[in-house]
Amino acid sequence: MERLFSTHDIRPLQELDGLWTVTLDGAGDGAGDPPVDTLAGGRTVRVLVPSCVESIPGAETFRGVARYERTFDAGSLEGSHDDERYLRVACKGVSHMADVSVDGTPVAHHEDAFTAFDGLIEHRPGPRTITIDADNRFSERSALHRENDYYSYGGVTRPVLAELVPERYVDWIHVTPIRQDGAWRARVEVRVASCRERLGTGEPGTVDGIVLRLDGRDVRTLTAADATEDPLVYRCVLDVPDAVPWTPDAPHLTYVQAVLVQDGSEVDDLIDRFGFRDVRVEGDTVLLNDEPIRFVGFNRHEDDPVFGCALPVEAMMRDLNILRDLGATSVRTSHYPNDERFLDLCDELGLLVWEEAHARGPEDEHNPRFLGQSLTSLTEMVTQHFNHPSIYTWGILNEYESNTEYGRSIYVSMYERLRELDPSRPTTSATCNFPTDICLDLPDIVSVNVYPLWYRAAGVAEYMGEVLDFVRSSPGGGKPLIVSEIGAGAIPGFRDTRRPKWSEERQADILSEQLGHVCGLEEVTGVYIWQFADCRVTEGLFRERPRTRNNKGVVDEYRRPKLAYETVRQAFDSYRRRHAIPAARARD
């Protein structure tokens, strides 16, 4: 399943999911490329996709590169309109680095575990053999993957499609809602991508216009008066009277379509979904819709004992049950891009949503290609997830080095470009740095990552004065504030009467007191718990994690919940209570 819903009406496309064969080479976490003689001899067997290596018997630890390849009947992509058409093939996601070959011709390379890439060439009807290696190898290669408090799995991890493209395409749609005197406008840009430029084998072809539709009816079309070049990009902006707005409580998805018509007759489209909603800061306060907001939620990483990074759509509506039934309003995608499928499921379900570009904590060193990629990752992320009402901010280095000037350096030009992508919603970056943070101009919303109790003894009254005055005599005084992680740790049916550490009797004692301060700051707009569920780690700098796995979860890998669950629930709902949030709870 690609999304939650069809992408497209005229343009023939086969979703890829099923068994692949699957080549493993063991060859170890070396920089370079193996030698591809490696990969041939290496174990090869068949598993689904999407997945994670990991899920492999025998594979649990592996780190190397898995070579993935599926033959498929391309006529079955057969469209109307066929004087020119290129096949498109489309990856949702491989970690962490990719390499795609059709027929054994390279189509695509990409470098991030958590974004979308494709890769193009023509069209040909009958077999097509589509080979993916997917290489999980830590290496100065790939900045942003490394050892880390989280897992860099390894596999084709989401959904792969093959699409039938004529040589001009929809590439991508962005609506963004405009809220103006009580009434309701639509700015629409359409990226229009074009196959030879893609590949340099030739000048571009010409289009007639974009027919734009919304919920299934025609609205405008694009001619090329409302279109610039070089990118193809049409513009336009709608008045929508009938507008309904998507608020978290009446969360009311809009459908919108693009449709490509060239000598007269449509020739390919692009759906996508939106809400009209506008999200703004006014002083210390993050404003949807006009109306000032609050949330209480949970960092969550895309991690399963069984499924590695690779959820299933119902393993996704699971922990989003879970997470509604703590009263949860909001979620952080901690740290990196998630599923489109997730996204979707919280924009139906009304849950906010903190997207968070792949990147976690100082460089070892300072790796060349890490700003290059982050700004790949970004501009990715934004490009690919703008549309999802659900997002409320956009967040960017989690814990990187806003503490000195080659990090500011960094966040400066990361912030540029983000808000270059999208103007329309705020800015944060989560901070763990103080009193010598010198980025907090930079940031629409302040965010602080906070342990009292736990990796400092000071009292959370303490703790949390000296990180707020220092906020305040901080050019981050006066903009909204969050606490963007807090928590404790627990392994799983530890318990002892006399509520050591890591005990759950101890977690929950501490989550209580932290909770029980946290949530009755005024100047606090919202509280993400660190964490959601357990979560693997990669056992070289993290070896003293515990069962190598970081166990501040509320609940555990397998989601069967700690003490600290109740605790939460409660002070989730008298905080959601105090601030008249509307309960979202998966029991109601």
The other form holds:
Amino acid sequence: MERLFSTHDIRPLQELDGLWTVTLDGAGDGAGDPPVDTLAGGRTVRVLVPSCVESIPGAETFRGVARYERTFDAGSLEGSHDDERYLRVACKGVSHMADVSVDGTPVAHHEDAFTAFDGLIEHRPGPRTITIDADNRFSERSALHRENDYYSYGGVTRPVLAELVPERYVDWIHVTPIRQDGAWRARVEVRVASCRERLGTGEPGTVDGIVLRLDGRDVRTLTAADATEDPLVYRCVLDVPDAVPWTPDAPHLTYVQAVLVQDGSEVDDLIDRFGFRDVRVEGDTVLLNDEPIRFVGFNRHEDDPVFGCALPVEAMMRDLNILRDLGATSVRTSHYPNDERFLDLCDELGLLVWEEAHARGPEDEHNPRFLGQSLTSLTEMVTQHFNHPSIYTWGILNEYESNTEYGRSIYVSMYERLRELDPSRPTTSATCNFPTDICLDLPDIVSVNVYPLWYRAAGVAEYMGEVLDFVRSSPGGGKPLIVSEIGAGAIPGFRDTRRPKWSEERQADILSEQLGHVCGLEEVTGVYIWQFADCRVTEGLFRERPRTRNNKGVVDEYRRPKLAYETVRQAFDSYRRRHAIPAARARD
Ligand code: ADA
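What would you give as the form predicted together with alpha-D-galactopyranuronic acid (ADA), now that the form predicted alone is on the page?
To see the whole picture, the full complex is given below, headed by that same chain.
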């Protein structure tokens, strides 16, 4: 399932989820993981797409190139018999370097595991063979994927689609809701791409215009007078007098469709959803539709002991139900853009999302590719996820070098790009540099990762006091403040009433003290526990990682609750009661 709704009425498409063959060529990662023996040297197996290479028996620690192949009947895509049609292969996520070809012709190269990309080739009916080389090796070529405190899996980990597009097709729609004097308007932008231009085979074809529909009703036809060329983007502002707002308590979604008209016929379309809501920062407060918001929630990795990072939508919903049972009202997609179906679910459930661009700093050495690849990941994330109303903030550069001039230059470039891409949402980045951070002037929301009683011996009040004093006296003073990480580890099943480090008792004690303090701080807008579920990490890199997992989950990797589950549930309940935030779980 590509999304939670149909993205096209007109464009023919086929989801290529299903059985593919994969040939593995790997040699271990040299970073402590043992080499892959059984599958090195080119054994071919059949796997479901999407999934992770690591789910294949014998390939649990695979690092190398996995060659995926599948033949499908492109004739089944015929929706019209126009002469000039193109096959568009859309990959929602390949981990982490990808090369895609059709019948041996290269159509796409992509360099990040967590954003979508596509490739084009002229269409012809009949069998077509798609090959995807998914390379998950760590190397200089990929600055963002490396040994980490989460696991970089391999494979075709998100859905793949085959679509039939005309020469000119709808690339994306962006809707920005605008609230003025109690009435709603929508700024709509529609980007139209040209296959000829992308393939370098000729001048772009003409377009008559774009018909815009909201919830199935025609609302406007856009013509050349509404467009700017290079790239071709149609723009307008719609008055929507009957708009139903989106709020966490009543997450109403509105469907938008852009239909491309050429020679009098509707030849292509794209459907997306958005919500009538605006988010802004005023002083130290975050406002959603003019109401101050506060939230409690979790950092979550896309990680599962069975599925790796390729969680099926059922497992995403399982996680969301547990999060809501815990009383969470928000989730942070640490440390990369998430599968869009997870965001679709958050939109529907009214869970607020901090979506984070891919990067978990600091770098040991400065890879010259870091900034370019970070900017690309950021641009793709914002372009692709622009319409999700659940995303209230974009996050960048978790714990990166916010304490050096070099680091600051990276933050400046990233914030500049982010504000160009989406001036409508507040921005943030999680820092752990106290008291040396020199970048707190840059974000709209200041976010701090703090681990009192775990990495810091100091008591919670004492340590938080130091952090808050520093923030107040910095250019970040007076901005909204989020505790973006707080937590402690426990090895699941290790119970000991003497409460030693790593026992479930100790984790529950620490979380109780941490939350007891930070949830009571008036100036703290939101709190995210590190983390939701235990997740796999790279072997060898982290000394303090029993079981080769980050064990700070409140549930273990199988989502079995640890002792701290009830502690957190109670702390979140009393926080929500104090601030009159209804429980998400009460809404179903
Ligand atoms: C950091 C980091 C997380 C995780 C955490 C921890 O703050 O942002 O990814 O590594 O620490 O468990 O130590």
